[in-house]
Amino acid sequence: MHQPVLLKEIIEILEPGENENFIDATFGEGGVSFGISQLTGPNGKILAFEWDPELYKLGVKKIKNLKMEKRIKLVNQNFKNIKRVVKQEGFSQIKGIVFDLGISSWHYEKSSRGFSFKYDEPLDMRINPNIKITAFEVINYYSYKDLVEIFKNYGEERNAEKISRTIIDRRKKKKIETSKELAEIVAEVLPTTKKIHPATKIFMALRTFINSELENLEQGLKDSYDVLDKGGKIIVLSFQGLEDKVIKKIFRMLKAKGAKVITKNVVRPTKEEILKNPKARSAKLRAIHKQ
């Protein structure tokens, strides 16, 4: 079973009890849902969201294989629709909601959509095929000004101008078609460091922009508070600074409504966890309590 980052800490803060109901806003490979469900038997239920239709199908299969259909309901929806889905499903008495915002390892390793610069894959980067724009269209047809804005606003890339100019020069000669091509172009512009690939922020910016991740997060967090039971908790695990800014902004709003921030200091993974899973190094956990 895939082990999510900071699962132990999520469970400690959430304190799931017998027959309690929870929402997993980002099912992914199911680690959080299955972790919680072990502690909420015999009748505690989980409403789980998975926006990627391929990952959703794999999740349905996994739930069936583990004979958990009566306790975990997986929907192929984005968490921005949390209020509508909760109403449709008649899901109530919600004691906690977990958002694990890290993109699934499956997306990097198996989706073949160009999320990773390690592979030579088509520039797609859509989490859901209903999204109209792909990374190919952004890279090959967006103006210099638009590219600079995307790289700065969604990736905090300081060299956005230089990279955008190079992309536009290259695409005049030949369309930039794959993740590897794009990564190589960025690597030519920026110096390579041992710690982080020079294309990391560009890839993050494209993915965040194409999938409207920050806008969806803001909507999902606001609405999740409304569906949560009094005394319930929201936990958010983020992996990049822009997500964390949105979380802090919404938590400030919720605090003004009377909520209590549980994590005065952000919770981070231990050195042991980072050694086991290097992707955990940038994780930040924040939690809030509805009074």
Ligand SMILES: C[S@@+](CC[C@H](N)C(=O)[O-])C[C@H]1O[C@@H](n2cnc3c(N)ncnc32)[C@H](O)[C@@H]1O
Given for the second form:
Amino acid sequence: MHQPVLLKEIIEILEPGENENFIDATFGEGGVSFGISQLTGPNGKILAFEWDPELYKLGVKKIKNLKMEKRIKLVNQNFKNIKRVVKQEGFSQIKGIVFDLGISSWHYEKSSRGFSFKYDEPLDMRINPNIKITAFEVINYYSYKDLVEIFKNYGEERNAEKISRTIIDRRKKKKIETSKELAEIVAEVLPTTKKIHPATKIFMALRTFINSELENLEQGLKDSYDVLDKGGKIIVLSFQGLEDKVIKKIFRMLKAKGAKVITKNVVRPTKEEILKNPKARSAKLRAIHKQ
Ligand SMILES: C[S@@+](CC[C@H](N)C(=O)[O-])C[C@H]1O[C@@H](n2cnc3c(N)ncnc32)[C@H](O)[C@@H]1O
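Complement to the form predicted alone: the form predicted in complex with this ligand:
Up next: the whole complex, starting with the chain shown before.
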């Protein structure tokens, strides 16, 4: 089960009240939606987005088992379409929107799509099967120049050239087919540190590029402001520097439109939370208030 990060802080900022409506832009395994819905009874509603069709189906089942169908509407949509979906669903009086970026624990542990270097799985890394390219195609067919650009621009990997050269070398002999093979190739090139696996940034870059995560975020965040009620809040939880750059850029734009940034300093998880849930270590929370 995905342990939601900074949930207490999200709730403290949102201050959900009786019968209020919210949007959960990234349902995942539902932690944020269920947390909010406990405070918005008896009739407050949540419109929740989950782009992954498998996770969406599991979510629909979970909502049904918990008898929350009247309170949580889950849609299998990309949050970059937030404006259109809100209109289609006739959803209104939105008091808050939460983006908890990235992928769920389920993706790493259960999806079998090669998101984790711990497992020997086919290199796929798509959140949604309608996406045209897979990690296998990028790793085995993209040019040296393209690989370097992806690793630099989407993973801030300083050794992008060296890693790309080795990948090109290896794939001439045999296609690189699995997450483990790729992780081992990167580990041969880079020195291992105790704390993080040397392939962390390469996996992050591939996932971010394949799923257009930065582009989705830019569009979704911009448009979410337009659907929000006056007085409503947007909270964004990010896990990597490039996402944070996009968030700061959009918040600056929204500030110019009159919004107030709530989190003057970024909110980080406590040491206790990181101990309980090491995935929280890189989390940053920012929030903005529509005036
Ligand atoms: C970090 S998880 C959210 C975890 C969730 N808050 C919980 O408590 O379980 C992010 C989720 O957003 C989904 N996602 C990623 N990009 C998306 C997008 N553009 N539109 C909608 N969902 C997306 C992922 O599939 C993943 O399940």
